[in-house]
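Starting off, we have a lone chain in the form predicted alone, written out as structure tokens.
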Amino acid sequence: MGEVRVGVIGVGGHGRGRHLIPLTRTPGARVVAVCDTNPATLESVCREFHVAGYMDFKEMIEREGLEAVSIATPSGLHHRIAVECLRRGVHALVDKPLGASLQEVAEVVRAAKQANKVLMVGFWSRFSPALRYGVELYESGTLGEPYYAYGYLVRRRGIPGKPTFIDKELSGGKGVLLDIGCYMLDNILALTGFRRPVSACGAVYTKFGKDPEEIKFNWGWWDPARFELEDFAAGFVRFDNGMTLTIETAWAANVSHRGEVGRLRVLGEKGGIEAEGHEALQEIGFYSRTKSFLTDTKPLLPNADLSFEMTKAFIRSIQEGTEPPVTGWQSVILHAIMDAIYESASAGREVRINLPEI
């Protein structure tokens, strides 16, 4: 197959950092065309990377026949436009979160298979070198069956000041759990095989927000009187093999360790892995035993830029016609322990699990 004909949606940030810079470099994509609301940042990038700019990401694909875009927009129009873009025949590399919630999430899983299209959602933080040789762990039987799994993703102060991730709509209506908590989820999963759950409890919380003077702490300036979304978010989650999973997150919170932290446990019935990190993890262990010993082992990890390798696993699923290793029903899973959560957190009680039939 020759290279695939692809446009980037949404080239701010994350979009331009995290997604287009890594497919100009990815074998086997050319990257044709660009698309962005922001007429300024429009033109930037375009006159930087030489490529057409739309403003309509519908006009962009059929103008440019497109095979692929990759989708970097605020979160809460991630499902409209990945939907749109599956229904009109087009590969989708989806930035996390895939939707706001389960139906959303749901429904551009559904769209992908109707269409039968490569729907990959972009969680740069699966290619950590640290979380493949935990995923290496698990499948190879050496950590044995997972019991108990405990995950932190925690900033001091970090409230995120731009409207992408504090209003509701273009941010999904949800907070930090949805944002950042995602990340420490989905790593959680990976590391345990994507067990299907059956329930959850969990709370949330708005303690910094609403309050004017934390902005000087945070990262830019939003409306305390209009701040609706929680900046903590604890849950509780109980899945099919008798595994159980906690799971703290937060945007700003009273601890000890300053800017974001992550750390991760996962127990085995042959061992067990502690990480650490951010969104994505940076070092890790393995903690066991042999006949008459008590072992630790740490192991050497290569440098690896993730995005770079998230976009070629993304452009070699659709020339290779497989699976990608970050794939649509592993977010059906995750969207509905979250779901599960904020649930439980309105009602006060534990919370069911029921995943959708796609």
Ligand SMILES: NC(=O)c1ccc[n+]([C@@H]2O[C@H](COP(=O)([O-])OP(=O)(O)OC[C@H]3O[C@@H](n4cnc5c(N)ncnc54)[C@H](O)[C@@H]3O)[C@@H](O)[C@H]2O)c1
Given for the second form:
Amino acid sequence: MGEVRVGVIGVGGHGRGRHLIPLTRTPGARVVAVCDTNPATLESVCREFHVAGYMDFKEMIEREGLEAVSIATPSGLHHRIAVECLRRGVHALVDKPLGASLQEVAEVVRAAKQANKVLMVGFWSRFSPALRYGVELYESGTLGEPYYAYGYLVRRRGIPGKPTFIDKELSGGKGVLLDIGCYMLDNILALTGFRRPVSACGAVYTKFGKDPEEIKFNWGWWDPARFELEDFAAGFVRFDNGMTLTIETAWAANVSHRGEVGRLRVLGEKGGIEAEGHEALQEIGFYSRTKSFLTDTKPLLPNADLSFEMTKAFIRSIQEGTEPPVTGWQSVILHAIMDAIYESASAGREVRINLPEI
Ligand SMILES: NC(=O)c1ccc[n+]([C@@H]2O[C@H](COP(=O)([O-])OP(=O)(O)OC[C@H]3O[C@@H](n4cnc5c(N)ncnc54)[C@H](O)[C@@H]3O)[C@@H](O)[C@H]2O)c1
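Based on the form predicted alone presented above, generate the structure block for the form predicted together with the named molecule.
Complete assembly follows, chain above in first position.
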């Protein structure tokens, strides 16, 4: 099997660290070029990795004869760039979130289907051994039918004060739910089989970003007078099998823990899962019973390089012509839920969820 010629689009913090570096070590991949609109970033990455550099990803695809791209630009640009790449017949690994709305995500998934190319969403969190253990509990039937899930991903202070996350166009015009709430929702959906959501109720708040005093406690800098994104979101979701889910997520909240904490609980008819970590889960337990005893099960988890597992899975799907482990359809479900939480928050009532045809 020949090597897949890959280019990385957006080589800032995340693109360099979690896309480019693991791709350079991925069997079957050959990174030949990178693209970034910031000339200083582009120059330093090209020098460090000895690859060609472009300011325009379309030119890079054409001139380098790329078969695949890895996209880690700001979230508000993912949809447009992914659609253009797929239409040029190139496989795409797109960092989370796949788009800024359900409509955008559906367009990317349709573009991949029409081009018959691999589209994988860059949830490196999916390769966490803790999560994989939980998925095995679900898929083997050990958990039983899940009926309730709770997810929490909260920073005491962690508003990411740089344009990628704060600028309306670059961020996609949405705050913490789109930025990190998507990880916790994705983790829970993976543990419960990506059931069809039917309705959601939600609330969002902007309580810290408008306060100039808060800048010193958070990350980077922003203009409080122009801050419009939610820094806290909560949602309650119903699924077609009767399962319900509660989510809480915050860039900033007056909670007791330092830093960012992720927690989830999934209750199934035969047992329950509790897990902790950050965006990716790090610890997990399974709580059940035998005939006469209540049982606690803790797996011995191996270490894993999650970004490397992600890029390996992407290249393997291309080479073997198989569906990637993190699919576009899964993001359709995820974004249908997030859009419904935002819509409910603005309408002040529960809203129905209708999944689009792809
Ligand atoms: N999965 C994670 O844990 C995680 C963590 C951080 C960021 N991210 C995601 O990664 C993405 C990038 O975040 P980041 O922290 O690296 O931001 P960043 O600002 O450090 O990097 C973004 C890069 O994209 C470049 N860029 C902007 N527009 C471009 C275009 N049209 N073409 C090519 N390059 C362009 C910028 O110049 C910059 O170098 C975001 O979607 C973010 O949500 C994910």
